[in-house]
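As a starting point, one isolated chain is supplied in structure tokens, in the form predicted alone.
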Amino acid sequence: MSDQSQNAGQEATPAAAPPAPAEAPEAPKPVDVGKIKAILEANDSARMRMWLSICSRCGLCAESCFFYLANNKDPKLSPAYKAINSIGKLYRAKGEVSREFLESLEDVIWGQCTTCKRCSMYCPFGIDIASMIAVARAVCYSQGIVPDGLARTTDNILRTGNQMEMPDEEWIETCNWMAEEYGEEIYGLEIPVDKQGADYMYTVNPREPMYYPQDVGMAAEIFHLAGLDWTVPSTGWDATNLAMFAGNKAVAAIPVKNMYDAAVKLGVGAIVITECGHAFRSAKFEGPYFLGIPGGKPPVPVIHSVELFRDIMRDGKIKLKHKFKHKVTYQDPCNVSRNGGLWDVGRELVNLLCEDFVDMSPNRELNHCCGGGGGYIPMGPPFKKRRMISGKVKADQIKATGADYVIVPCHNCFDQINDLNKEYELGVKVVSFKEIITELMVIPESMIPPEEDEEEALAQEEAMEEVSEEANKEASEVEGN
């Protein structure tokens, strides 16, 4: 029987369609070697040169990397290797590699290292394997190969001038809410914003106006019981600079630029960096070469809020009601210890604060990083696994120290240290020392706010000194005429 009789009275069955052709898979971005060159060209110095060609793979810096020490030692994890096969391999095949290379190098400069230079304190050659990551993540930024967290906030700076895109008028408007909430705790409590020729122009991490607006309020108050000549300013206000990690010198430049300009046009005697470490380290160390000022000085002095709280405290200017009593220890962040240079300030600070502080092992500028640092926060969730496993480290230090709190000047160490604490159940305490220092000083009484009765009486008495004043001025223009 053929097919047609058997089909006979039944309705036609529409033949099936053929099925779609699949996607065919994006093409990948051709690599543009020109750029690669370019870079390679404008950082193949001497130094460079000297880095790639004078390491003898003793293995000191293996045992200085807390990546190394957390991973069980493995060999891949030792700076040494890590920089070999990165930015030695692009110098060797002088820029001529392949997308695939350079999408593999993802999990090696930003996965496997947070920059934090303790390696090159141990080499005897000194070479510097972070300046080294650096110049490679700068490659593969130019390629456009950087992880997604770090990529969306340089295309904030690069779209409003800081990395949390918040508007500057909401910062106003937080400063001004702050002014008025911690207003209600001391008398006469301001955040003067643009005001000319102050002392100092205190910046922020945007995440501070962002998510913990009282790190504004509390530094207000530090600043107006110390009597302090002081200001924000009202653009240029983001200390931060995370485009410095993602690799990317020309986007890097813009909020330190922006921070200069408002600092000079204000002309304020210094910047005050809040507690944040990267912060400081662009501000004051890399911000000038980015900008390419000769000397490699920022046009205004910038010292960091550890400095500032430590002569606050060291001074008299603020009296505290009793030394803090719990057993504390110290983070030395990097960029304000090792690669600021101010792990003896802070411990000043630390014991004009408190009665019971224990250091870590090892510690100041070789305290290990708290695996938070060179963009690693920001990264976000893809690299948070590996983030609390090297981060064990750091961990052990803590718990060795046996600390009920740790004070930690830096807002990427202030997350790492409190995830730790999650995953490895410390029992700590993570604190700041605008946090101490707040809940300690003593309130002159004539800046405890007034009852409301009391307030209005005052308000009444100024009132009528106004006029006094007032009447005084025209009858002194009267006797002048």
Given for the second form:
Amino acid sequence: MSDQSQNAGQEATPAAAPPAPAEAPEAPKPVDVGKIKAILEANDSARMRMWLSICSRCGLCAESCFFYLANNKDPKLSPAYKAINSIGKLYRAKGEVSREFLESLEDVIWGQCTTCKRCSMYCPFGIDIASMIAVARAVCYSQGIVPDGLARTTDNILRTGNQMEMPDEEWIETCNWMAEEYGEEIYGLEIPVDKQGADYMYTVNPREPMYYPQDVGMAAEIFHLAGLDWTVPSTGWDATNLAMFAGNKAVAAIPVKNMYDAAVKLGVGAIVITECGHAFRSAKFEGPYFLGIPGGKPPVPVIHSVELFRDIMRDGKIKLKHKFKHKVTYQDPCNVSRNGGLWDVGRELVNLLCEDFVDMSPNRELNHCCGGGGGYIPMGPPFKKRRMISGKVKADQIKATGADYVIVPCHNCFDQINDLNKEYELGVKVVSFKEIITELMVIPESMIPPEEDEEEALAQEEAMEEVSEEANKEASEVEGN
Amino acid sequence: MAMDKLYEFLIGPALWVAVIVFVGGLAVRLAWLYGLSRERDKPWHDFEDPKWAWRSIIHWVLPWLSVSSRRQPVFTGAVWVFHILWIGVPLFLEAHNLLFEEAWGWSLPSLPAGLADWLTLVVIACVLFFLVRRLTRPEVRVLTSAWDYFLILLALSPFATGWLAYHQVGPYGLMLNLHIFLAEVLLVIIPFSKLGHLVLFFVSRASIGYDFGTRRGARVW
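Same protein, different state: after the form predicted alone, show the form predicted together with the partner chain.
And the full complex, kicking off with our chain again.
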């Protein structure tokens, strides 16, 4: 009940920053050592033991890390240093640590690491530092130490099952609204809800229905034009999982379970993840372990939009008026490329769509994190300055390509690169694959709506513009930090 | 003479103890970690696949196949040479093989004495390079504790004392005994320290190979 009252006064977005609820700054809370010990014990795996003991302090990981590179090669930003001084110390002290120590960790494990896993590629032993940092996050979270923006998302998931606490009814309304709007452009377009036995179940990032409903509309256009048998679920439609980055495994299991349950109930062929990186990581790789599914695989195959769009374009299911003519570069989201193995698929799609593609350097699985991953964007204003400083590595990469457009199949990268664009005056446009495809696709004769009263059509067009302007405005207010 | 008695002891019972602790320690540690992994490292076992283990290992066993090793080519080269010689020189040293022959009537081929002598100097040079690197590169120095310096010097010590004994620098008997003693200390410490990477390197690389490769379809080198 008190939840409800907090609920009402609270902006439903991680980027806005109302005062954190129920934080009493005066009374220092004691440390619940028992809880910490339990988390450390649960994660005291063979790999954890091995990693902590065999690190030979060679320092090769330092150069993998954009925090290190962007901050004058501060040796304390090397991944090994961060791991040894967070999770390493927690294990060494057997969890018997002070509150001050845990509070000092917040900066390290959230403020200096996006768990992008690039350091694992640089380590001769392949030590998975990101996974170790994730355990340190779980320890801190258990003591109420977590950036407010992330804490809010876990509260939202607990209350409503999705991170932006959008009621399911509103989600359906948005789908219907978009079906109507985009049905004006494409005859017969619909957004089928809970269609039993569809080939694909499309899931989104809640910020799409919330702030960029066009994103849902564009996806519908693409799927309809390609003639796919698809659906959206009425529950379990949030593919994102910021609880995963906040360090709360129990809460992280909730959205994944909702999604899997919906897919199983509907008997769909595959779950499709929108252009979002961490949602893919959660749904395809981590989710099964949050839920303890034997074998570690989701009950239904999970694919990323990049894969589905690539198949659609490669198979000629959608024709283009012409290829995209501007010079483009491609941002490999960590959780799509390095941690998802889709770097070649992404490039194939870019090349199917664009005629002038120039890669960043480094690229593919060796790309640098945009600086907004691992929960960094939702951590909001308190971390923004640092995000801009460490994002310089990405800004420089983009600048060096000389591209006018950056294609980004991930919401966190999208926001971060937009911010970098302003901060470093890159003069680029940041776009998703959906935007490029829908801009250039040929609508077949059979799908061109029958002629209407011209005035009516015009009025509707204006209304559409207003809608998207409003949405954009709202979104930029939210991100305007 | 006391030195002879000590020699008899070091090359007799002490050596047995050292070798048993070394082999047994590594075996027990491996078995224990494996048992723990069956219980707590589900992703590891869910995605086991020899192909990815092999790929993950080979890209770091051979030099310059990984992007990180190419970024510091001199260090990588030194590490590679050091590890090969650290294992190879003692195994194929003539003096050691004479002892094997004496003890078991069986031995490995021997390196020419002059070559082994030079290769020992190379090992010493590599370690000096590692020490200088550790002290001069801030991102390495900040990670290094006294224990790390101790271990690297310990790893070098049998080579240094062996070289001195061979060249009869200093009191030969003492140097020889010191050589054997330090090698035994090293053998005993390996299984219980980060030097356990002698075998755990392969385990660690295999497990990350499964995680990135089999599970996510991605390379990790």
